[in-house]
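First comes one chain, alone, set out as structure tokens in the form predicted alone.
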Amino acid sequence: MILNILFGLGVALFGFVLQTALGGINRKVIARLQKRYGPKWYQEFLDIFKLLSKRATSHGWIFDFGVIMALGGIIATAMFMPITNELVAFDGYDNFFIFVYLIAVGMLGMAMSASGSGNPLASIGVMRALTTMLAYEVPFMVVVLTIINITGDSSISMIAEFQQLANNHWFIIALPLGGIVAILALMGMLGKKPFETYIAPAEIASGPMVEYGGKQLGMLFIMHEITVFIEVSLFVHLFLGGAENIFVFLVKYVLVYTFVNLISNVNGRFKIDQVVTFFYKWPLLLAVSQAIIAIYLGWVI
């Protein structure tokens, strides 16, 4: 058990390292692509552990208590996830419904700590998080369970594995409609425009984060890479066919989140009204029409 825990920890470590490396080389791409120098690749590394170095303001127990949740319910979430067939901490335990709920504590503890700083401007971005959060996930859990009848399991490295075993036949290329669903939820989770609604820098001022900073914010922003670790990393499991060694597993990694990266920096920013609207007219109408495709006529591409 002690080797397992161990074994998680590094996983989340290495989510962590590997997504704020890609997050800094990025961020030199989208700088290049709009004719900028943009910054050093690991100046996001320098950021964080500057803030990290540095004192914070404490806004009362619930506040300090809630940084610490947020990340802790994080790391323990990025734990569970499997990053090839072989590299697995918690054999067996990798469902998708513990990722369900264990991230939930995470993005509780966020809003509980910004809630408690009695900033509108705090809370305001939180109503708008859970708000976007109950938009993109129905459409996206109907396209997972519609996976979990077809597989007849919830495993992640399980339902990777089915995927390798039909001849690398990726769901998203099964489920077409769900593909795109998984797209477009994927970058309301990881708060892309044109879902980046409830941060809006210019409007409510990083809404959940405008009260941080210090370590605080440095722990913030480490719960915030590892978050994007664990969806990007569940897209890869779920619609790629997860990987066989962790060489395939990094091509993947990048390819998905650059790809969601550029699309983001050609969009404008919905409102919180037109992100609820989308989501339960164009993307849920293809969830429930593949699920019905694919369940009750049994055309699988």
The other form holds:
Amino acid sequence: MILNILFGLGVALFGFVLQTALGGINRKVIARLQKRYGPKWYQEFLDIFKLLSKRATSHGWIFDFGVIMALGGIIATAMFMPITNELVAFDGYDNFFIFVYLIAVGMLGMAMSASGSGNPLASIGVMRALTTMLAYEVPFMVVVLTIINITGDSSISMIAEFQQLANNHWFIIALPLGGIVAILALMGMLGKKPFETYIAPAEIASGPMVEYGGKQLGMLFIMHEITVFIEVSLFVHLFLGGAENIFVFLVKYVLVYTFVNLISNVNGRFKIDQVVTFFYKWPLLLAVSQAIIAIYLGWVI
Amino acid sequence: MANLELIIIITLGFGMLAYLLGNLHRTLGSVITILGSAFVFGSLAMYGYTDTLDLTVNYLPGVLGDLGASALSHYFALLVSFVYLMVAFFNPYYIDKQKYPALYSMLYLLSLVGVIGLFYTTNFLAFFFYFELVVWSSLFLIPLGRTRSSASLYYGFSAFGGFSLLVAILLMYSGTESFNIALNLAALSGTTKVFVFLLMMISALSKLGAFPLHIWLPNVLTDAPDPVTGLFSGGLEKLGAFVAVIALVRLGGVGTMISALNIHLFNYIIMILGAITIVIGTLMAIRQDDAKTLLAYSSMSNGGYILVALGFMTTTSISGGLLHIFAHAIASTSAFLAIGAVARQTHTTKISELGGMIHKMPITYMVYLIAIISMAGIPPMGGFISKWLIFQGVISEGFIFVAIATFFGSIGSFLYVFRPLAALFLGQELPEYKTSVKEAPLLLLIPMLLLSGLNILSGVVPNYILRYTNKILSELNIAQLNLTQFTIQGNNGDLHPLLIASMFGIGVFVAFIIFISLKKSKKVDLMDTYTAGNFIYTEQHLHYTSNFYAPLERLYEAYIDKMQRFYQSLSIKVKELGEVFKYYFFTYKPEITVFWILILITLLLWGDIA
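Next block: the form predicted in complex with its partner chain, after the form predicted alone:
First the chain shown before, then all remaining chains and molecules of the complex.
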């Protein structure tokens, strides 16, 4: 059991290192896209460790407690995440719903801490983040419902193995409409443009994070990186057939994240109500038609 | 007390005693409510849980004495009497606001008698009697709060539900000439079964506050005295769930089978109603300013989950429904009590008038936090387990539209439960509460902490409860849920609640270690915040409370009053009909009286001729 826990913590650490490095590399990629030189690839590490070493201000115990709960919840979620078919900390218990709901504890912690800072701009950011969540989560869940209904298993690693079996395609190919919805939902989850309304640096002073500095901000950065790791890996396992070994996982992970980031950087930004109407129009329609096609008509490629 | 009949009679006696002592001193009467409900819960916990209740009846007259025990009735009776006990602790502190304190205490215990009788009776006539006893005694609890109008609303919907229950009972009686519940339910078939099912569901929906009979719920829960609100949400609403279990689960599938969906027609209709209830409850809860109204709509939406879960005839979803009844009762009672504790200190429940309560009432805040984590279905609380079980059914049956509603409700619940958290407890500490407010007294904290403990316990080791619901399932002839010591086996994968909870604990521990090993932060004032260059010195201007989800609310603002307007016009029509009757039958005008006398004489003469 202790080994499993250590392994789980290792997964969280791996996710943090991977995503922070990839985030730095992506900054360079985007810079090249915009004909700039860009920062060094390890710039994000420098930022985080600098923040952790600085003396910060605190707005009371809930401000600190929220940060601890946020990072704790996200670490706990990452501990359940499989990396390859074999590399799972708690085999058989990597249930899809754990990722959707346990991640929410972290989010709740962050939202609580941000509201506890007493800054209305932070509350506006939280409001927008929750509204965005209401928008992207429903179409995404309908697509995942279809997948679980087909595979008969809600364990992430089992779904990944199902796609690796002979005659089974990756779900992004088998359920093409659902795949489109999932990519859109992933962009919403990651807060990429056009769905980055809740961060919206130009309007609301960096959103929920407005009051943070020093170690609190550093911990929230770590939390953010691990959250991105969880969300992208979820996409890799659910739609891209998971990974037989860690090398395949890394390739798929890097490709997905870079792809989403590239799309994001040529987009503008939606207003928050536009995010909601957007997701409840086309993605939901696509998700429902995909579910009807796959479940009732049985047309799965 | 091991004898069920004596429990009922003694509780009745406690009610009388509460009235007499309440007249001497108001607090004394409310202390009796604590003792009375503690007596009921204690007896049931001791003998009901182990199923050793003595069912002999010597004193109760007629059909009222037809008592029987089953795991289902124990489950509900234990749960609701526990809620009664927890709420009773609040009575002494809120009794000063009552106009008729002695009456309040008596009615409180009287409704408890009704509840116990309802769960244990084996006779439909007694069932109706106890049902009405609960309605009537709780009816008079409501107007002791803010207004009287919501009491009439409650009575209107409850009477509708009660009378449809009566019609259903009489329909069954005409078939079997008996009022025995088990006998009647077994004898039903064909069209009568459909009618009985629909009538019973009307009464269940009206009690549960589900669409389209939900209008009373937010009004009543807002206007009732603070402790009674918790009672309604955690206890009395669950009577609707009990009737729903009888109608939906014990009657089995009703109506023609829809082969594509693999479900019976009327069960599907109920599930669709449940789905609509979830969506409406969620959308309405998001836009409320009063914390009590907000939680009332959340109760409504959770009632929808219970309907959806019971609509499936599968093991996982029915266990999920039964567990959800438990989890929601505990969570919503503790949330309402937390808000009630705040209301006691500040005399308001409006979110826009409150702020920064956490600094003076940290324990109440933690209680509310734990309650909403459970209500939003986030681990490691009980609400997560029950929602997970319900999702198992929804997903493996592939009910897409019901699924959309359940997912929407579960994500939407993050939005609305966060509002009181952000604006009422967190945010700027408003100057008017800086000095006057202090933490709730110990006697109020005890029930809140107990409920919080149960919230956590039901999420960490839910198998103790699920083993009990398995007993109910075997009574209802449904396959039992597969449980090991700590894991739950669903339709598509296992869940290990203890593992999730302990990993969460480890995660928080790691984060805590990181936090304390870094440099200590400097404590600054709440007003010392980034304001983008503006100079702001008043707390209110830095406190974001009203219209929290304005961009989202704008999207459905135009549709919200539709239902209310429909019922308003319906009530006008009913009133007009009443006027017509009044005009023709109950009048002082001589010409109309002469007219009726003439008609009567004509009829009499006619009879004579024939």
